[in-house]
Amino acid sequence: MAPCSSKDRPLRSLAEAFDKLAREFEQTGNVDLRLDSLIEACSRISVLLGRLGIAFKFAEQDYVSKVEDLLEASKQHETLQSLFDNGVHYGSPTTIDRHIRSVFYVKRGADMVKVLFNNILESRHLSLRECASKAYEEVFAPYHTWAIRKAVTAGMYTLPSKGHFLRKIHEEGKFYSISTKQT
């Protein structure tokens, strides 16, 4: 069997996508990111949710259509901070700017996935949908109506298996050889 590439292996992808956005951040030691870079890096996480199926069509769907808003918004800010600072000044206390929310729906993605993961590694004997369900309770139902909680809730079900769903990226076998105590 022939070695997959980062490509085909979406959760070294976001890893590695994410490492190059914390060298840039370290290298300018500027707390200001470059919009387009946070773009590339969280733009990965959609491959992941792809790869949940059906259950996490809508997510997925939605996630992308955020980052999409931002790579918009990045036509007009370089930065972050540069957005932040368009929709504090020209927003209002009531309403926040549509690329702002964009922002934070884009970072509980991120979170959730995170989240998710963390779950798989230190809860070996939990199913995916397990996994998924806690990461979902801590990361998006906080945000979410009663409706949506449920329609998710029963969307869990049809999760694949944690075995099938890691083969899916290709990472089988690597999440039950690493080692999850802090050194």
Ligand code: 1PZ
Second form
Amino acid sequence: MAPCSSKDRPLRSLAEAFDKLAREFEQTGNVDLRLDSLIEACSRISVLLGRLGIAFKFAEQDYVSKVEDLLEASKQHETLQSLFDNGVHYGSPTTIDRHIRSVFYVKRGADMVKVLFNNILESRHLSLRECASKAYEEVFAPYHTWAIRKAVTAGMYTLPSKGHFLRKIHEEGKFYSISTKQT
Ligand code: 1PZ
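The block above covers the form predicted alone; next, return the form predicted together with the ligand.
What follows is the entire complex, opening with the chain shown before.
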């Protein structure tokens, strides 16, 4: 089989971007994170979301809007610390509040990926819907309204099987024993 490019392997390219981010963070003595590097890493999450089908289109668009908001923030603030410390000098409280909310939502997106794939690895008997629902309950549900939680629960029923999803993101090799099951 021809090797896949990193573009075809969104989970792999996401992991690489976060590894790079971690190295940068260590080099600065763990004091600060560049916003552009954070954006570069987090923007790759929307590629994964884009592989989930039409029911998650809204989540993808909402996530992309949060990343774009951070891109706007990065024009004034080079680092995350600068955004949190000095934001108030540069923009209206509403704008700063929005940027800071975007940081938290973008971070929750990364937490969601982490918890989801851990569930896939650890709970082999569970379906993708069950793994994703557990991750959603843990990461996002506490911050969402009742109406959004209901919509997400319904959307989860449109998810493909684990094997289909893993093949779609070209990770069936790594997760071989999982992807051959029907869950
Ligand atoms: C197999 C993987 C299944 C993954 C399922 C992911 C489910 C997340 C669904 C989120 C629905 C979001 C609907 C919009 C909610 C907005 O109200 C909030 C707050 O924004 P505001 O209203 O303050 O402007 N936005 C969010 O919570 C951001 C949601 C981003 C979702 C990213 C998930 C990334 C997961 C990737 C997994 C492959």
